[in-house]
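The chain below stands alone and is given in structure tokens; this is the form predicted alone.
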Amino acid sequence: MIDSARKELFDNWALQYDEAVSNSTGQYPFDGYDNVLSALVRLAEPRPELMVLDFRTGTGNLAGRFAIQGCTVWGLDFSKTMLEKTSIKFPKINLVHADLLGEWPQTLPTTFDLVVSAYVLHEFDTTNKVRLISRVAEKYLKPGGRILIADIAFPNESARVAAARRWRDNWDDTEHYWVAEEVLEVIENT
């Protein structure tokens, strides 16, 4: 569950989030942010008949790309302020206020063709990452559906440590940046 301090942090960040990610050239962790979202959308191959869930939609930067393509989009986030920003930018997106690790409202459809997420799962430890992805796959994904995730990740611990040194001024030790070796080990043992 997300604590009240984290909620307040994201509610406050919502006010300048779009500016922060658009002015991040050369800055960790959002250098190339727009390119990452574009690559995810290309891989998704959006078309109007798709039902899309963007979990932890933030200000709608990823969800909006699918809405523009005519997809039916649902955005889920724990920050009311982030969702308010999304509703202004993309009024056709269906928004749901919920904690990713908590119960999701029954108003949320239970079958999606595509589940997407960008710059979110580094908030959670490996166990919760795998638990959340498994939950989404089991409860919310149509047969043949896909989950596409864009996030900050490293192939191994030494690469993560090197990045922490390189970006020490912007590095956040409270984040749980993906380490592929760790995640694969947990998945294999699940």
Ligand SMILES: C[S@@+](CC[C@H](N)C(=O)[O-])C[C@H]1O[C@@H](n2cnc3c(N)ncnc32)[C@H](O)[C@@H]1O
Contents of the next structure:
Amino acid sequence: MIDSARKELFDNWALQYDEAVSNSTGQYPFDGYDNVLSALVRLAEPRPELMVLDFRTGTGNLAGRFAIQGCTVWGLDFSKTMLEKTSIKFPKINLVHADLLGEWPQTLPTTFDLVVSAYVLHEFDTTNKVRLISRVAEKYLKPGGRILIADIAFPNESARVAAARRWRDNWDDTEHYWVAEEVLEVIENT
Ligand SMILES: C[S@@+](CC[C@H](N)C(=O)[O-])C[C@H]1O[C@@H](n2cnc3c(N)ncnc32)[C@H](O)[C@@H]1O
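Follow the form predicted alone with the form predicted in complex with this ligand, if you could.
Up next: the whole complex, starting with the chain shown before.
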């Protein structure tokens, strides 16, 4: 079931999301937002024959980069306002209104070449990050498909602590920003 207070928060944010991320130079956490999305797309090597799912697509800034390259793109989000923004900017993207944490609709294909996501998984602790990635890999990816994730991440715990100090005015202690050393160990043992 969709948490309506949280959904409303994102519905409201949708109205100025693009402006907020593009005016974030030098500001935590969206400094370099465009470069981060571009780096993911470069790694993905988009081609028209690829089927791509972007989960928690927001206003479509990542999904749109694949749509422009001719890929068949699906975007999932629980905010109708975010999805409306995406459909205006990128009318060819197939949009799914669903809660990532609930059941995903039967209409969503299960044969993606690529599953991508940006600025999303830091909401989950390591166990739930790995659980979600495993669910996507098992249910929605073609054999040989890839999952590419862009997010707020640090190489180790001391880098995360240093960033928390530097950006203390914007830092959100309830989020679970990635610590590569820790997550890699869990993934290797999963
Ligand atoms: C920080 S925005 C990131 C949007 C986009 N991926 C980007 O890189 O710009 C997070 C998005 O996740 C969506 N979202 C949050 N919780 C969700 C949930 N439980 N299910 C589906 N979407 C959710 C919000 O509506 C919002 O669009």
